[in-house]
Amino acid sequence: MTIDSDTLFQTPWHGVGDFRFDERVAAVFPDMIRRSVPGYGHVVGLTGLIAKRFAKANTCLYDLGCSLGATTLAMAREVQQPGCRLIALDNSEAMLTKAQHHSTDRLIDPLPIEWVLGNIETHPFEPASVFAMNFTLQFIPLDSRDALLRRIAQSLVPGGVLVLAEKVAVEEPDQTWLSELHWDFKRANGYSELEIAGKRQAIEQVLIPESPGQHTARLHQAGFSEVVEFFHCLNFRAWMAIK
């Protein structure tokens, strides 16, 4: 797959309003997320390994907010349990179209993938052993997050797992230092001050981070018995929530 360079914010934000996962974002998304999210590749790879460990035969595996399918493909490569169905769900038609176009060339004897256009807040879940939500919950309205996680927990079979990765917010002064280091990470990856400021302005009304404590408390309240943090880099974290 040819990866286009992310130049969307070299001029003021290309559209009116907030950041959205449209065709232009889909075209540059692999480059954008590589240069914006430290450790993204590690989270994706580890999600595949976690799915391999927790997948149970004849259950569903979900990638919620699958974007271009990096996590979906990692799960497909690793899971070997018979009778599993892998469902990749996203509400961006542009993302799903691009994901489907490239997925066939990147897998050998893959676990079957069902690419589904839909809303994860209302989509009916079937009995599942693995859910993945990598940097997805942060785009869900705050007042809808509890209900979504409860539905996920209810849909998991005993011993199933949710992988949750998020950008988090922490108390000052730590948040200031982490934000500055994150901007340094972007500068080191070639983003200009204009690009950094432009994306921050476009995304601040649609990506609402919460504290690590809020995430872990919500997961326990949703019905998960164990919550284990397995990744932490700057203001990005990931957990395994086990039913």
Ligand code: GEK
Contents of the next structure:
Amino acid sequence: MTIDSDTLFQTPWHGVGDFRFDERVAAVFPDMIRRSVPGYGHVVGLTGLIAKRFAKANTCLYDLGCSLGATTLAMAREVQQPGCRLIALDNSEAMLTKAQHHSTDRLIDPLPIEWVLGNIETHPFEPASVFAMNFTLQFIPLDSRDALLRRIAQSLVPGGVLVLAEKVAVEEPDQTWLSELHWDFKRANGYSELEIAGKRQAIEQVLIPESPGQHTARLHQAGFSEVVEFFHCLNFRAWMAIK
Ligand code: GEK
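Since the one above is the form predicted on its own, can you give the form predicted in complex with this ligand too?
Let's see the whole complex now, leading with the same chain.
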């Protein structure tokens, strides 16, 4: 696979809140997410290892908001339990088309992957032992998040797990420097001031982060018995929520 550099915001974007997961974003996505999300590779790799530990034979495993399938492939490589189905869901046709292409030349002995074009909010889930939702809940409308998390918890078999990774809102008013440090991270990865400001403007009304406290409270309310943070870097966190 050749990875194109993310130069999308070097020229003016369409406008405020106009960010879309279209062909232009899909083409540069691996470069964009690596340079924008601290610890992305760790979260993806650990999700594979968590899936290996929690997968139960003859159940489904879901990757919700799979994009180009990095998390999906990490799970497919690790899971050994028999009779599992791995379902990768995204509502961007551009992402899914590319994901399917990549996966065929990347897996040697694959757990078969079902690539599904669909909306996480309405797609019916079958009994599952693992859900991964890495950096995707942040794009779901705020008033749909409780119902989605409840539906995920209901679809999990006892002892099943949800891996949830998110960009989070800064909880303490005196910690706004955490967001600034994230912009420093992007600068250090070669993004210009124009690109950082352009992306912020485009994504402002599309990516709505919530605080860590809001996430963990929602996970408990949704029916998870144990919620453990396994990753934290700047304003990015990931939890395992066990049913
Ligand atoms: C990774 N998890 O590389 N239904 C389905 N898909 C959706 C929806 C929805 N309602 N809303 C957004 N998406 C991936 C990275 S990216 C994160 C996830 C980012 C999809 C959207 O099309 C995009 O592919 C993905 O969620 C979010 O491990 O871009 O920061």
